[in-house]
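The chain below stands alone and is given as structure tokens, in the form predicted on its own.
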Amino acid sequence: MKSNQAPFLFSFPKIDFSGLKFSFFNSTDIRFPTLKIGRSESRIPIIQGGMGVGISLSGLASAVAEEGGIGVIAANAIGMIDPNYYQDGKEANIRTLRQEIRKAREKGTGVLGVNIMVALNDFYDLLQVSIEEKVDIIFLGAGLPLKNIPLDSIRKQKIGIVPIVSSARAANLIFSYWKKNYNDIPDAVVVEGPKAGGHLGFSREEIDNPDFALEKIIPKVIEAVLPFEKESGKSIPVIAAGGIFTGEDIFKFLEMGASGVQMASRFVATHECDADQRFKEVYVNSNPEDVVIISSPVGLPGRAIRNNFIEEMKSDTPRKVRCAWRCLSHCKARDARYCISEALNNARQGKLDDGYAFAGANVARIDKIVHVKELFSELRQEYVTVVENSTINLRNEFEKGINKLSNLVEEYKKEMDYRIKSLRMEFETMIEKGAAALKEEYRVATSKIERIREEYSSHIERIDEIKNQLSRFFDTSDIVLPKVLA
């Protein structure tokens, strides 16, 4: 007789552990993440600066695009390469502009893009030129841009756009304003910090103040987008700028949650950047002492490297300032007795007895010009290493937890073999006479084995959770964890 049988609750799935093969630990499957914006997506999360006056023309931006970054073309005073800029410098400005995005798309493939500076008086002809050409991506700095753009025309034409700010105030405020105004919002924001090259955001006193640090201002801007980001169900990247170097500094700030970087002084020293041997050569033999901050014509404190140029500027030598149009309304060129716009342009040409060179903090430490293939390279190879540094726990960890999900499973089976199995016939042949003791030992039996149930799922949750953080940095996809018990 069988009556008030106990049930026979668990079922053991079959696993076969021998079959889980890490080759995604191999340095070799270590990627970097991708970055998209917008409708763009670029196999490497690294955005080349935009650079002006003509640094980053096309051959620069084309360069990086087809290496699987985000070229930058930066259309600032772009049209001083133009040997009739003093006759219509506004003209020349779109003319080239155009000129280099159509050379840029038949020099080769990937994302492109077109930094445009708000504060300039032409900003709008230069940001329609970018909307007909169609740029993958529209960057906006130099000034919150918060009126009148043609945000209709920039998503018909599918093109990415991304302001560009030193804090999560101006951040906020882009973004509340285009909510409000346009029921829409930026696609990305870079933040650029107080190391960045060329003019900054920032005041003097701020510049060294570690509170303004981009390691402080990088959470916060996530922090500030991240309700628009909710709100509108899309991802909205934050990419950190100024001051990054090395593939080191590239995955500090995307652990801190960026997606991805913005770099310019690097892409300076290579051979297909736009400006002259000489210009390139400055920032090889630049020393740490060389960088400074200057005061700008613009009104504006920027970094740059110390010539005599810059000295003879702080003397009471007259130069004559040649102002092909009033590219900047809040200028102030007489006083500070020169175009900076001419000033860099002359430097772009090599002719550092006219003009000087802005720099990133970092510049002194590059000491040689490669080929942007060749710094890719050597950023992928830095970030890899730090990547396997951290990681070794992790995967530790991981091999661990697989090892013990297989103990797990042997005194799973060992438990379901010998003790249950064998406990239920005896129990079923007992049953009539009475068997307390027996079924204190078969309640014992069961509760080890939900233990180890409970144990086991507790182990593959964690191993989860592991290979998901280790997916950021390996090919994961192959790896398909054992069920848990049921």
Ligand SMILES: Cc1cc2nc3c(=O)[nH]c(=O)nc-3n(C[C@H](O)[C@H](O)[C@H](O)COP(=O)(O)O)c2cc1C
Second form
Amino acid sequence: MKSNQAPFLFSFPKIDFSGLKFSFFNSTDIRFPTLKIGRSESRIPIIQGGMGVGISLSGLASAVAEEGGIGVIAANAIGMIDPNYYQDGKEANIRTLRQEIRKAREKGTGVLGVNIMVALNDFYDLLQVSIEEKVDIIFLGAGLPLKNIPLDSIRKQKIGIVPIVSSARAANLIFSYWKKNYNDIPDAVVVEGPKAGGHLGFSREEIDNPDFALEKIIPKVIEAVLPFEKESGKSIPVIAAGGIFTGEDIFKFLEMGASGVQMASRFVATHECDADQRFKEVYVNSNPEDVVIISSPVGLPGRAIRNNFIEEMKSDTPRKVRCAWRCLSHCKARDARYCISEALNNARQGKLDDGYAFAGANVARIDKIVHVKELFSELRQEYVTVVENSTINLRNEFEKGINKLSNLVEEYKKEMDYRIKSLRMEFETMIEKGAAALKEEYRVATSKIERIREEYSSHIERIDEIKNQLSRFFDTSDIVLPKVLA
Ligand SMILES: Cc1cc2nc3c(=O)[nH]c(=O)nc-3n(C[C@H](O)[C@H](O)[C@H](O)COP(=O)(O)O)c2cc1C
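Please show me the structure of the same protein in the form predicted together with the named molecule, now that we have looked at it in the form predicted on its own.
After this comes the whole thing, all chains and molecules, with the earlier chain placed first.
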């Protein structure tokens, strides 16, 4: 009998080791996930929340965008930074918004957004400027953006559009309305919880009610947008906002299913923030008991840092209300005895006797003014630490699995190279003599290989599973696991 006709009873299991690359997960590789909204993608999933009046302009927005976050210019009453505002308020807003967008673009690259309050009387004008100037993303806050949203022109300019909501109900209402009336849906949704700064979409009672905590609302909004995601086939990032302070907070909301966070107060205490130094110092010097809820002339509660102006507005002493033009559709300035835009604009300029600073619930934790770059690196470091700690068991298991795999590879190769090959040769030469014993030995050897192969496959499966879990935090694209062929 010729050797190539040997009556082998067992086929050789084969594993393809080609291209095999093992690698371990190092802390230095931990990265933030990117945030994709429409056609824009930021390296870091942090949106700098729009802050009016004049707190986030081109200076802050461009610095944030340059560092890989999403920088946002607040459009409401932006014309107040122009000395001619009281002559032509509406025109000043249009002119100044255009200038600020252009300035931000000139200063650098990155993702740039504009925040426009739906409650503004010049909402559509400011929307039009943002469209003409082709900002990357438009955020629509303080109200429900339902009627007359010019989605055709927004889409034509490839602009992302993102409403800001405070409940799953509002998200559902906007998405359903847009789907029905525009056959389109928003590209993402920002969920602003009760710890945010500025105007809040909650009643005073809801603000401290744990049922309305951001942690409770986020899962509900994710659930509400899910059917729209499924139907459209596009992913709709849900972004958490309000009281987010550390990299650990960011991690917590990402783990909960959010795709990013919006932070505002922390960006006030940066050198790049467009407000006066005195405004920033109010933040640094604030104590927890200074953070109060005010009734804004807009008709909503708002969170601010208490000062004499706020106390004075509670008294009956009349103040002259100066109204440039009716900038807010539901303005209750006469009842409140002051103009909110003017008060905020005074605060922006450091005139805190004639205004006050809006701020988030955690403002008192801010203790210094830093550069945007430093803030990002602090947040990244905190995020890295929490990812390191929370993935330590998975990484250990992965490393042990990889070591075991390497040993199995060696064992497998040895069996294949030495035992099977030599047995096969021996078997072939002695086959005609009816080497039953050798045959048995051969069977034992191949079944051992089979056992290694099975063990190997189950390891590969587990390692692949761990790799997938870790891929949320690490770049796993260059890790190639071997294929089991047969
Ligand atoms: C000073 C200040 C001004 C704000 N102005 C606006 C605004 O004009 N439009 C808006 O939608 N949100 C505004 N906000 C809310 C922020 O964009 C953001 O969502 C919120 O403050 C996030 O909470 P945090 O400050 O605790 O990070 C403002 C917040 C602050 C602190």
